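Only one chain comes next, encoded as structure tokens, the form predicted alone.
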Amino acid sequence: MMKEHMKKIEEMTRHSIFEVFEKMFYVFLEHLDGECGEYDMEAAIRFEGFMSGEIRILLSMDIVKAMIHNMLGLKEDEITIQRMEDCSKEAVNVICGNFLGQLDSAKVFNLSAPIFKEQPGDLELTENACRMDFDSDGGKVGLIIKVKG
């Protein structure tokens, strides 16, 4: 039962990341079959409601620079670590909101403030988690979603 549930959550999350990256950052992602280990930073957000969990996005430096360039029109020498942090946190926040809207637009969820790390944390998966990795012209993106309840 949980496996089927996670499959549906994975599909909804994949839809969310594609939609957000295309509409917000003009970045077109391609799903990878295997895992990519080339990530430079991570942003995460927790959600609580009838279902609780966490979404983490893993990002290469190149993809974050492409996201900022496409969204704000900044040149590479104008892109600071603070802008990379802000952009990464905004991305995970919008992906989470998109996912939760698909999950149940009538339910209320509480979201944590997004957090940012310059190095991705532990990437071990539990039974109630799934990971997806993506490639684009601009770099690599990974997404991990963990759920409970």
Second form
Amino acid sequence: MMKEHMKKIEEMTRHSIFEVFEKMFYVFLEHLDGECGEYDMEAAIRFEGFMSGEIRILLSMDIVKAMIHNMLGLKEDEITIQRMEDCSKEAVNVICGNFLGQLDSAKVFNLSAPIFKEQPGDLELTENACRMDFDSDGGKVGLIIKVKG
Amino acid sequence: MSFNVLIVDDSNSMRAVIKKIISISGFKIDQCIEAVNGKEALEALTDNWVDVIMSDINMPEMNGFELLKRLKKDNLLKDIPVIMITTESSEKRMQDAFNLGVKGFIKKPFLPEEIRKILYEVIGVNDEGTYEEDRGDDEAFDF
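Form predicted alone already given; the form predicted together with its partner chain follows:
Next comes the full complex, and the chain you just saw is listed first.
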């Protein structure tokens, strides 16, 4: 039962990350079968409602630069760590909002302020969590979603 | 015809993106004012007149709902149309915002054509960027 539930959540989250990266950052992702360990930073957000949990996105330096370049038209030497933080936090915020809209648009969820880490945290998965990894011309991105309830 | 827009969002990048997408959309901006939260938006409105406000909901110090409440209490500002830019669009939250007087919603991520459409709708202009009522007046005097 839980496995089926997690599979649906995984499908919805995958749809969200594809849509957000295409529409907001003009980055087209390709789902990878295996895991990719080459991430440089992460952004995370928690949500609470009839279902609660956390979404984390793991990003390579290259993809964050590509996202900022595509989104704001900035050149490489204009991209600061502050911009990277802003962009990563905005990405995880929008992915989470998109996912929750698919989950149940009639329900209200409370979202935490997104947090940013210059190094990805612990990537170990618990039972109610799943991880997806993606590649693109701009670099690599991963997503971990953990739910409870 | 060009318009003054106030963009309220605590993210520098998001404000820049909104500005860029509005510009790509073909909607003509005369002056674009930026604020990082509702409090700063109210301060900006003491010195500037805007045709439309585009505001995020979740912001520190003063969020989008509080900004909306304050605007509605001010006789000078209450008629400025407000569009909420949001990541979450639960039906209840949207209804709450409409009850407070919000004119439109746009959900992130959005496309240039979506932002142009909603801006024209809430300001009350047609696709050529002229006021709907002006068009009627022009026709009335077109002998």
